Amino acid sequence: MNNETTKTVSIEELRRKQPRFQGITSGHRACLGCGEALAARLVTEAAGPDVMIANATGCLEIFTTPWPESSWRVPWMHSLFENAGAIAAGMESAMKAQGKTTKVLSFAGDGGTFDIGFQALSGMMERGHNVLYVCYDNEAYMNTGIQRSSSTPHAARTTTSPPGRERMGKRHLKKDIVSIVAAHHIPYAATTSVAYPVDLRRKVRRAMEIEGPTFIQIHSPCPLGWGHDGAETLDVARMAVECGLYPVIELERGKLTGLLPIREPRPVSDYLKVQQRFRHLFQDHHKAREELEHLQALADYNIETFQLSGHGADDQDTSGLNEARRGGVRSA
């Protein structure tokens, strides 16, 4: 090629123009703010288009079909509550004996993952289904009126375990389900939050490379159940992981592989403060201040079990993996 005819590209600007596979479109009806839409979003555009997805029943399903209308430009299908990972098994046996490569995706919230389709789930990984199965947490039953599920945080507001005078909200801890299914000894199992794009492309990206069951939580903020703006969404996910209350890790055949370090690790208050759920913890009673010491613990125990403490300035730790352009490019 003659030099005087070579013309520079950059690759940010080709970035920016090339089309972006979207398998969940505009025009569904989630709440403003809501992060398990942006969550779904983000994973369908890191899987592509080559895939079908077992949705159970729950916000996510609800919001983008109400008949006769749909979000989705991939196959999907309805499950139950209960029975996403059955499904998504099924499905994936049919593709399997037709000889096609078309990669199986599992959806569901935190209620028909930690609870009612537990069984299921955890028969799909036991079987070794060729499975992606993507959990979207915002830690309570949203959809059916802001019930706590085994995934709400200890001391949270609910409907079902208000605050009072014999206890400060929830009273049990929020079941470590990335543990539990990682002791099934499936290849991968990781958690990721809505607050970081990139390393939540990255994790999917992983997962689709994989030959069998794999398993990501993604922590999904739900403004109406957490009491918080809509504006604020990324904000507040952002702090769940800054302060160590919910720990970005990956595991591989149950070993810790790999983590995102908090470089500036911030206090516990400062994410419980910003959410409605948690407001009476702020109260001038001894029982609060207890439930904030022990959260704080909490918190300190992750960062130190999972050694989350960042060492300076890192482009991949949770200050430098901040925000991310189209295209997967990182912003400062």
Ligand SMILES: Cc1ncc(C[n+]2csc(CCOP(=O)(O)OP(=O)(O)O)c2C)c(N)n1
Given for the second form:
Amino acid sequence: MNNETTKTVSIEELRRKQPRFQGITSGHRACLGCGEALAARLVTEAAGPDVMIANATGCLEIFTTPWPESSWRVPWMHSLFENAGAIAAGMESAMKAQGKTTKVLSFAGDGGTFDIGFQALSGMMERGHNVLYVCYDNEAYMNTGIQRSSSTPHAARTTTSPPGRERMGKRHLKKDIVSIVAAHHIPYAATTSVAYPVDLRRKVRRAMEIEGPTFIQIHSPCPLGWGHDGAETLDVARMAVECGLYPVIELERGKLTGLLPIREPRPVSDYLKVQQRFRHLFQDHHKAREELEHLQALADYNIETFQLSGHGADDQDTSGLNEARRGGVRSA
Amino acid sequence: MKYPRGGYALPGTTLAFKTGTWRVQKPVHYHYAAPCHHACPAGEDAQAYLARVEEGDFRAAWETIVQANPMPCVTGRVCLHPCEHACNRGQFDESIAIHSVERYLGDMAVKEGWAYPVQPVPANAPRVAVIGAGPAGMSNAYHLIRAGYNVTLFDAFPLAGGTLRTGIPNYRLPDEALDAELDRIFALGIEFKPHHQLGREISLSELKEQYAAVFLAPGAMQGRNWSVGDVVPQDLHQGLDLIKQWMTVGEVPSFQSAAVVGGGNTAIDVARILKRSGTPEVHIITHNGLPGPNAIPGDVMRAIPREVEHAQQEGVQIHEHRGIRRLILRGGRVTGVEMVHMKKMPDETGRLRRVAFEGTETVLHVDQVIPAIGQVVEGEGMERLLGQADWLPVDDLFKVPGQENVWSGGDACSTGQGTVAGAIGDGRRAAEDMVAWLRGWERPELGERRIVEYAQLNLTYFNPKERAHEPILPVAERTGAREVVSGLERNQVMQESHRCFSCGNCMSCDNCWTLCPDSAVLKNPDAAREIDRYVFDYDYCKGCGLCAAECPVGFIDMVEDN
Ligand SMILES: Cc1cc2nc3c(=O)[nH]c(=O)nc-3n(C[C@H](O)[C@H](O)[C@H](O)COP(=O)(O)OP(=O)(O)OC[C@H]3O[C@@H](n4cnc5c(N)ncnc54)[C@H](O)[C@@H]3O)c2cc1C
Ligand SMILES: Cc1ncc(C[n+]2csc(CCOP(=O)(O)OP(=O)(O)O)c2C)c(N)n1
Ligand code: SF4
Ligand code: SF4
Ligand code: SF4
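To test you: the structure above is the form predicted on its own. What is the structure of the form predicted together with this ligand?
Okay, now the whole complex, with that chain kicking things off.
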């Protein structure tokens, strides 16, 4: 029995009647299984309709607005790669001047956040604008063809950090952007991952309620850039958190106030071996072995520094948070 | 189209661009059979009724069961529950306590007085004859009535129930539980004729003529003949007869020490009854091995492992892999048996054969030997059908070959499984074929749904949780007809339903709807059928396969789509 559903309502009508707010709609040109497209949809869903967005150049901007179309169903603006923070600050000031309470969001990739847009972001926060800045962290400049950014993890291959005789992929470390941002003494800075939609939504709602600059960094796998199947996006994202390489934490006024405990930390190799960008680490070569250990040490360092190990089973840890329930209560 | 001026676009306009054209594979919903459903000989869909329990709708859960099996009070107690052996959760932590939930629902239905959701049969509908009011006959009658036929049920015995009444002891299956379910089936309007034995009060040829169709379910009620080298003790008691005596009189003679021969449920129950009636030393001698992790497949006692364990707790000594060489008699009475070690070994052709090991003979002093080595059909009135065979021959759909309108099922038929659930399933499937024949339809297909494998589930979305176990009477309190095992509490039943993986059938978890990067899964909360609650919008689905990967229950398959 191959039961492709018998439709009683038309699909268009069903789409209009979806019991959730749709900030981004279908027809966008993201790749199959794009983590960033999913993350942005989840953010706009949780933020609701009373928002406006300043979006930096990058995949999200490109795949949602192939002129003359747009996937956005909220006011949305794009200017440049480097100035999303500044544009958002301007929008917020304009709203304020008109006595409006619409929340301004600023969206950018990791290139647009960690690197080229950092100064605009830093200024926006320093001036205390009421803006939620969301960084979709896919760990490279994906839109222009996978160039390394300061978010690219150590030892990952990109087109500008190719593994070869001298180096095993990227030479430098991934920048700890959330700590840098939190050092602006802002009320709320957090990391989350598409693999934990419950955590992601909670953090967006939390940030929406705060008056002042807030920041959320979302780990969003890029199947093309990382070299994994689009069907595995969530699995890959989940392993990044479970191995400790991507700590999911909350910082308030610069202090660690929350974290997603890991039920049972798994080896980094589980996470790395499913991605082409780390494949060179599994060759029979002493440097490869050394870098594999290096990444494991970085994960262990995160687990130790942020105390990520859980204490027994908990419904709020990496395993508990994702428990499926009949009727979808989990997604609330 | 009219292009907007300058660098702006209208909201949501990418909907004009159908990304579905990119797709080379597409997700489809496929309702796999859950392993528990597939394994149930009675045909119960545990996945489906556990889902109703989880929703808090106990009545709907019970109604789901009785679509297949009208007697969940009975099977919830006595079935060896192959569903639980097949349960996917068993590979994760511990299988779902399916039989306990079944029993809970069965008991609840009795307490609440729920009636079967069955329409009354029109008086002028054709009438079918059913022989034997055991589980096979009762199930067949029930399903015929559900399908709109009148039934006349004949049994040689004064009361209905078959081996459920005369074989399975009341400390495992209390009369109240059995009677409640039998009465509810009779309330559907069966014409019951007790004291009617085929071959005496009625004949098969009469039935074939006077009724539209005939179902034969006389069970296997006669103990197999037993002797050791043609020697039979004078005061021999058949195991089955002792059980009948216990069930009607409430006690059996006690001995100094007794050896029960056999490894099935009858042997175990005879031994437990002897213990309850004051025989201090009770042995079971069986060719086969005890059930357990080290058991050799094909060489394990046929009795239900749980019952074997209970018997051992009660002090029954089991001698596994033993055969009886010789009876030691004094003046026709038994004083002991000579046992020898035996095992099933493959011979040069690879076939398993029993080998006795010389030099391992031992003597056990007992004053009674009680055979319980299996039962055969009491062939009276069915000689022509039986011929030389021990069982009534049937085809895949339980029709007796060469007969125009005769079917058979349960322990009496050649494919009988020797279990209550098997008999109930036979009765149901035979009824399907009978109904098809009566209406002039094609015979029902045997086609089987694919079963969802453990590897198809996404276990990320489940967490280990302890299984509930039914309370068991301490050994000292296991006297007379006191029921040894009792039922679960409501909260435990709810907990078991939460533990269920919902294998192969959507649990409305929202994962696909939440996680599709292209919003190509639409939710339809008003859909009448559970399996229609989520709809793929193939205009936009790019076929990434993420939804299929993240579906916890394996309800989404990716198929080629060019
Ligand atoms: C001691 C014992 C313990 C058991 N324990 C279990 C257990 O725990 N779990 C389990 O699953 N199974 C158990 N079984 C097996 C189970 O009881 C049988 O497989 C099941 O009852 C078979 O059902 P049936 O309807 O085919 O036949 P039966 O239940 O044997 O019913 C046959 C009926 O036909 C009637 N009948 C026979 N001949 C005629 C005739 N000529 N004319 C009219 N009526 C006739 C009989 O009076 C009887 O009512 C046990 C069996 C025994 C003996
Ligand atoms: C000043 C400037 N330099 C370079 C570019 C080219 N460019 C467009 S998108 C992009 C990369 C964006 O990377 P990131 O911010 O990480 O977002 P992603 O595409 O990975 O989501 C670059 C380099 C540009 N648009 N403007
Ligand atoms: S987990 Fe549930 S659906 Fe799956 S086999 Fe076990 S009882 Fe059946
Ligand atoms: S996740 Fe969405 S796009 Fe991907 S296969 Fe499923 S429905 Fe299609
Ligand atoms: S992911 Fe959840 S909601 Fe979607 S089909 Fe599977 S069980 Fe149903």
